[in-house]
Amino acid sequence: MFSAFFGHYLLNKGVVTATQLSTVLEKQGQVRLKLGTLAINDGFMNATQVDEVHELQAAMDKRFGEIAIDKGYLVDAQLMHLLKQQKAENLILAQALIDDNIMSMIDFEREISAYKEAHSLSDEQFGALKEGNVDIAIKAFLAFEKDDENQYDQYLSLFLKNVIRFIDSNVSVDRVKKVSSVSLKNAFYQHIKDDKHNYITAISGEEDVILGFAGRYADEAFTEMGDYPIDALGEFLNLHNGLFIVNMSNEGTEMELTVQEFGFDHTIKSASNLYQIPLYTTYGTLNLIVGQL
């Protein structure tokens, strides 16, 4: 989930091509991380100290971590650490940036630096998201006003969950925008109701990502739309929103789905709270819309 995030944030900044993206996503299992990228990450040690081991390790027959503890960089308990992180995902995709030479270790120290700023996440939370944890991380990202927070927040949490359970595992979220209507093209909806409430949920984007994103599901190869995808993609919402309905029958709130619908072209307008989120996915950018009529 890091990579996704981290990764996308990189391509809407310009630090890297949408080419350049997708082709070191592809690349994440292949690549082993570097103590140096992990060091740089856990605050252990700067790019410069980094790029000075790595030059001693071409003139002796040392390893990394040996060289480190030697210049007092490194202490073993910290070594240790290290070595336990090496095999985890949380920066994959940082390290091909670096094997590709997209980005530097000093680029990567710094660009780190600006991703915790630019979205004011704390150490605990920049901790979660590296681990994955989905709940944290959409606290993180998505603020919806008072009233709303507790549902959209599980709502969405198991939403992510569900796409990277099911499509795409390079999925990320960006920040939350209130809106009083949006139009949207390619629009897979369902309202979702309980005693008090009309909730519209809603998934859309161009065709091209539409069929990518439906296609992975279904384990098929689109290339039109037709009932086919169309299906696809509404069964991924049905299932989603019946997976969250009962979460919360769990917790004592009764709801229940409406048929999904499709259109080609379709606005929603709401007197009261409407949400609009992007999602980056593999395919491109798909609109998530939770809110009340």
Given for the second form:
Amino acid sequence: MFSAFFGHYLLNKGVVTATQLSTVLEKQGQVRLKLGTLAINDGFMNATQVDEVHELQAAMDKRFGEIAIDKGYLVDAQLMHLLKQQKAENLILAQALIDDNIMSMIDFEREISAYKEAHSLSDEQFGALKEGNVDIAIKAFLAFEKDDENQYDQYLSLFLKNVIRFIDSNVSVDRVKKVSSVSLKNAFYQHIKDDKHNYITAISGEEDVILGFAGRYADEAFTEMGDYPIDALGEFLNLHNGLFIVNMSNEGTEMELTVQEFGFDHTIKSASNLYQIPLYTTYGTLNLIVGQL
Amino acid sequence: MKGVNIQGYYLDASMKVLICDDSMTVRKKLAATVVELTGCEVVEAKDGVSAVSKYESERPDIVFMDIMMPIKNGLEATEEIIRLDENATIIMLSSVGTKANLQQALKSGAKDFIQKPFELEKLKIIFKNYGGEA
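Having looked at the form predicted alone, could you now put up the form predicted together with its partner chain?
Below is the whole assembly, all chains and molecules, this chain first.
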């Protein structure tokens, strides 16, 4: 999650190219942070000790941590701390960018500070982003009207979780934009209604993005728009909205869904509040629309 | 004849399963999972009217029925099938697993309810409860 959010920030800023970002995102699953580097970084070991452990490692069939503990350079708690850090997404991303000579460690740290400042991220929100806590991290990007805040926060948070769960772990969002009318290409839309409200939800995007996204959900390689990809993405929207309604019902608000629809060109207008949220995915940019009619 | 072993229960591999859902994506995913899990024959219907006629002609052992479908919804189709065969095993399948929908499903004659996305473990329990033999 952190890599997707920060990576798309670097892309929008022109610090990395789309190809570099996609290579790094793909590669980061294989990147393994070196325990020795982390141990030096945290001040647990010095470079001489790390080199010595590496040399011993080459001569015996033992792991870095085991040797360092045998030599008295690390204690168990320090090793556990380092092993946990080894999985930290922000550090993995840093190493992938540095390994590929896309940026230096100093550049990385500077961009991280600029990113926190640009999004006014609190330490808690930034920590949540690094830990993949969608509910907390997402609030930094949302700017719904006060009356809409609670429901739409929940809606968007669940939407991101469902995208991550079913389609794309590299999804991120940009700032929410309030609009009164929006013209969409390849629009999948569905109404959610309760006694007093008629909400609209929609996903749209360029054809190649829709095909990639729908294809991942259906586990098919779609090459052109047709009944099957349209059905697949419509079903994803329906599935997500269904799960949202179940959550709302558990909180005491009963809602209903209409049948999801598709239009190659579709305009949504609202006299009330309508929000557009850009979603950056592995397949390109999608728009999520939520609002009240 | 005993067939596939699911959690200590045996399924007759000659069983037939009817999947009724207007979404092609759901039908394909569920059919592939059912075939892989049980080896049973699967037939499909994409609306409530077709679900009833397929039930009459195919007499499946288990029916998975979506609620929201065109022409005739899953609740109406279930009631009609139960009138034809009061012992029909119909499992309601819906993306909206609210208490109200669960109650409606059971009232229409469905024996169980699955919230989409269906999970393999839940399907195993369904086959164990309604298609298995200890």
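Definition used throughout: the rigid core is the maximal C-alpha set that superposes within 1.5 Å between two forms. Being a predicted model, the structure only gives us computed values, none of them experimental. Numbering follows the first chain given and starts at 1.
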| query | finding |
| --- | --- |
| CA of residue 80, rigid core aligned, shift of 2 Å or more between these two forms | yes |
| C-alpha of residue 266 moved at least 2 Å between these two forms on rigid core | no |
